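Shown next as structure tokens: one chain only, the form predicted alone.
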Amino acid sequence: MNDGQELRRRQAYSIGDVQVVPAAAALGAEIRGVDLTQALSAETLDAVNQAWSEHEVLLFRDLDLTVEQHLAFAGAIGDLEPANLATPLTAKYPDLIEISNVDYDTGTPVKNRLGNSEAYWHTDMSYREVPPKASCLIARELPPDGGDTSFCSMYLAYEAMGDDLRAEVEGLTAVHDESRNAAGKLREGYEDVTDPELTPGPRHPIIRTHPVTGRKALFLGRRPYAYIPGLSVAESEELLDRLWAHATQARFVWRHRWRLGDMVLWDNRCSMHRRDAFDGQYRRVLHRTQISGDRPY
């Protein structure tokens, strides 16, 4: 095995009516043929989800969907999970989560709330018991430049691995911190705790078998306070250091540049993902939603 890319085809294909266009890096596709405007059929369903299990990211272009049509895609790929914030449009979608820099009584852009900044790599909400299985998320407004998303996958960083450090991890867990965003700021109602053995947080395993592939694939969550129950903090963060520094390498990773109406639907339980940076004088809008997921084992 050749760090498991031969698992994943690199010519663009068809499964029935869809087309599968692999994007040329270690994960994501385009997928094209399909009217995400209409109910979609079994078929096409079923094919959708076979190419999402082969390619772990998903990328739709050119839509011009409503919020109710978003929603009804989302659906049909599980079920959805309410938002985790409250703003003007969740008191009619409740199950629909604003990315956004935006101030919603000025209309004007704000440092608060995400903001311009960077996203580190995380999965999101692993700090979760059980953490969602996918994000569906569509771009509304962009700034002209900046606020890429890449993904990595976890397949491969776990088949990648050496024999010497796969089995230091085998049968470990990590600490999720639950206390801070994927922008590394203090969530309401949370201590500042600094030392890693006291991160709250739920105990997830590092090495996660994926319930639908049944692929093996890293779990990481996010780096900052996590922690390796059993071991010191010295040892944990040494360890911790070289997974997250093998882990996020190039050659595991695609990097979107987004483009508006295009909608990515992500893998939670086999990828991560960061955003980049962008100027914050332009606003930035993005939706989405959360598929609920399954207990990692």
Ligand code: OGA
Second form
Amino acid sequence: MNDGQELRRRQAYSIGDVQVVPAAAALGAEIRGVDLTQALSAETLDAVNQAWSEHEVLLFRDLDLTVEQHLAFAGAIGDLEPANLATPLTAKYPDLIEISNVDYDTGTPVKNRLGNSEAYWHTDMSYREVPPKASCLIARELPPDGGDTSFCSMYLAYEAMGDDLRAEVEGLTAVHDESRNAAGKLREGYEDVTDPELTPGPRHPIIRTHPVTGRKALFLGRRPYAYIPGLSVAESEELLDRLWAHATQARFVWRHRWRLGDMVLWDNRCSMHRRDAFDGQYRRVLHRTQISGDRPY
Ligand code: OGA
Ligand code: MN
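Cool, the form predicted alone is there; where's the form predicted together with this ligand?
To see the whole picture, the full complex is given below, headed by that same chain.
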């Protein structure tokens, strides 16, 4: 068994002018010394991409970015993907999603969409045939506490699988439910189908290869209503439960407590994330961009 940690440095280091401060956890690093209000030079962008390949999730702090600057940074990482939800800002910025618990008409907290409840472990938009490779989330308004976002390394989860479990899932695919969001709410236009064999959504390999690093990662997407074609529902449920229990162990996780001025770039090809619930009387507003990816293989 190999826990993969030799592939990731744990001490702070620099790549040119870019400082990389690894999180004291399985994944994640803070990036310092980059001015995100300006277009990045080729060297700086290379350094950021190199650190991202190594740490999966990057944190930038103490920012005061305009929406345009956020879009420009995400656009330097890759092509932006249009928002999958229409919100008032989307009319002006079609690539921006507001992750918020605020009612757009009244400006008060509500439980719409992700609301203030827990968002369970997931990979963004894995229910697409070609899911985005990354998401870039910037905090605009935060509650006094709660709403932490945790990230889980699917490289480490893959590498720490026992040989038996790995052999069991090699070559298998899973269906990723496209009908419900990460808070379990049914998306508009979908029926409430509860038989996993009938779950709508694409089939993706359970073990995927990262197109940039070449490393293998577990790819689970989202647990509810997932299904492994070729198995009975009972077998599929049993195997998925084992995979999820394995993949979401604390030793693969980095938990991020948000501060205003934080922006996090995460790699959907090798990580999952979840969000804690928070007190629904407070406003929590973040802006997300999605960066296009390739079909998982
Ligand atoms: C997301 C997401 C978590 C959060 O933006 O994709 O899962 O902390 N958000 O709001
Ligand atoms: Mn998400």
